[in-house]
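What follows is a single chain, given as structure tokens, in the form predicted on its own.
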Amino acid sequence: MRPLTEEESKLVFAKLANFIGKNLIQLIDRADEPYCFRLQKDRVYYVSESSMRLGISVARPNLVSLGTCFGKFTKSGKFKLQITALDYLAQYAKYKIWIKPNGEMPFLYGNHVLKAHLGRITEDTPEHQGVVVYSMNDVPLGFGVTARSTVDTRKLDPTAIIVFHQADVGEYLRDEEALF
């Protein structure tokens, strides 16, 4: 595992800032223990510094994973968040959306969120902003990017897309082999 380069750090933090905003500082400077990001085989891991020091003793080819996988760098050099980061995104999310029970299954199968499935949305959510998708019982289901702002969603018809799907907990079953 190696630390992220300056360019890699910018890509990771830009993507995370789209979802959690200024809470990004709380993600790094935690009260219990400092955490950091490390890169291993094009995957970015969020790991405590004490675990990272213990992981240094393991050779790179033998190290499979350490910490929580937040995402990976694609072949073109872009950073893609993975569903394994949902627990931290949900904890620090700035904008949230709740979907009705009839919209949970379509979302978990990888479809976008429609206005007909919208239960609640955080006030003043801008367009193209990262949001965490919750069920009406406050269970995080995944995350995506808003297609319209909160004000614009009120004027749309029920079949209009509100949130573009990026990841959901159904990926644990669908992409079981490729996820880790």
Given for the second form:
Amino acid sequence: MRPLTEEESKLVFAKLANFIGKNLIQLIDRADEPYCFRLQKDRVYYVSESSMRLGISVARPNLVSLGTCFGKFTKSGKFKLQITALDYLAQYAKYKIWIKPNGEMPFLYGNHVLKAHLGRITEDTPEHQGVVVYSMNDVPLGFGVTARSTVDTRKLDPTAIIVFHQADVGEYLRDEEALF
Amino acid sequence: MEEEGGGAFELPTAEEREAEKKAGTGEVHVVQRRMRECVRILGNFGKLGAKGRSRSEYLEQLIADISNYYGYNEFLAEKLFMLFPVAEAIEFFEANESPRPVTIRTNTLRTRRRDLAQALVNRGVNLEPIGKWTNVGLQVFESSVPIGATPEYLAGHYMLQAASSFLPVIALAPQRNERVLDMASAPGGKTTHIAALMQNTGVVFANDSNKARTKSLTANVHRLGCKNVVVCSHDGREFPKVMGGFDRVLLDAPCSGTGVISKDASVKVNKSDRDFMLLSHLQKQLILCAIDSINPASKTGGYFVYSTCSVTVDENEAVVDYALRKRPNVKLVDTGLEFGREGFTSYRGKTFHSSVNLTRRFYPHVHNMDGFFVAKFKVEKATKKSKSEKVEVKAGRKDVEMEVEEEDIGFDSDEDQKYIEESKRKALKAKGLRVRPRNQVPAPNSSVAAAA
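After the form predicted on its own, can we look at the form predicted together with its partner chain?
Now the complete complex, all chains and molecules, led by this one.
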């Protein structure tokens, strides 16, 4: 476990900013308790400093996880957000999209979001913007990247893709082995 | 009774049983009837027992029939049979054949029970609160969708968890801002329950010695939104060394699983005497490590909960009793669970500490949940004072004796010689050194000598 280097933090923050924009500051300067980012076996964890201090006493090979896992660095050095970060993304998301009940299961199986399943979407969402996907009763289901801006989606036919899938909560079942 | 079954019931003799064994297992309805008759006769042996046949013959026959009829190995059938009165034992074996109800626990970090129940009812799930003793549990009667793959499940609104698994956490009663250790935590049902009760404050250490199982543990911790959990993979016995000073510790010890036979029937045949010995040895090591990890000076806590999903005495009361003897600064306290049977204070010639009745046992045929055992300890500061007090008490006792028979005191070194030898051997053995075989008859009460 170690703090992120400057380059690593840049990569992580760039990815997060795509979803939560300026709310990133809320993650770093928290009112309740100081929190920090830590790297452990290629994975980035967001954890309260008090937990981190106690976690230090666990040896590196034995430490499996602490706090919330945000994602991991791939072997090629890119940072990939994982579904486990959904809690914080959903809390601070700038752009959101709600999908209808009939679109829930297809999305949870790892498919992209189609226009036909679109329930609601934040006004003026630009193209290629990170968005958090919710069900109609406000349960966060995953996140992805918009294919078109809000204005352009109006003209699309029902089978067109509007959000490219990045992660969904179905991965807890499908990819439990690969997640950690 | 005798008339309906076609002739009076007669217990087969040893030779007849031997013959039946050779011919293969008897017919099911014959065995069933024989079991019923044995239970009836054993219930009132003085009146109903046949002349010239002993009680143990009936018992032997009954146990043999149980192991045959329900498919247990004879050792385990006898072990479980001895836990109960005769009629109740049959109920217990019968209950192990039927599955327990599916139950789920609401994740209070994400939702409320009422909202969750509503959401699941809308998906075609028929459910109801478990009982008055928990305000987060729901019992599922039938469901048109797989209950472990609904969007609510994936979003972490609930955890699939047996009702019995709620009990140790309720007994532990973690408070906000505490430091809690779950020593054998995978797959995380109890860990996430603890985190939910602490409302994501303080810190929970979730340990499991099996690295492969920590994956599902971590996944569950994240799915249910527990942000104060540190997952690590140590052998539980390393624990006070890795980290100590916990306010509360939960040890859901690895066990034989005799309480969950309805879930995993392989227990019926694959457990032998040796398994029970190894398991209880491990449990005794773990329980001491768990007690030593607790900070006795904790302002809010200092509690330790020991639980197993087993019903046998040597994994439960015997282990608790061992801990009480080894650690004079711990004592049993009330578990805070309003139901369950009291633990045994004596069992088949063994006598346990009198406070062992504060522990709680749960049975499938009584409580309709898995067989379970929960004990709650309070760890106090190990004070020198209490020790000296004890010595004083002992000394006081001796004084009284001395007054009575004053001539007898004084050392007889010849007589003590064999005791001294014996304790020297013991000390060497404890160090792991090889001891030469003794060439004289072992002293009858060497334990007394060792204590002296």
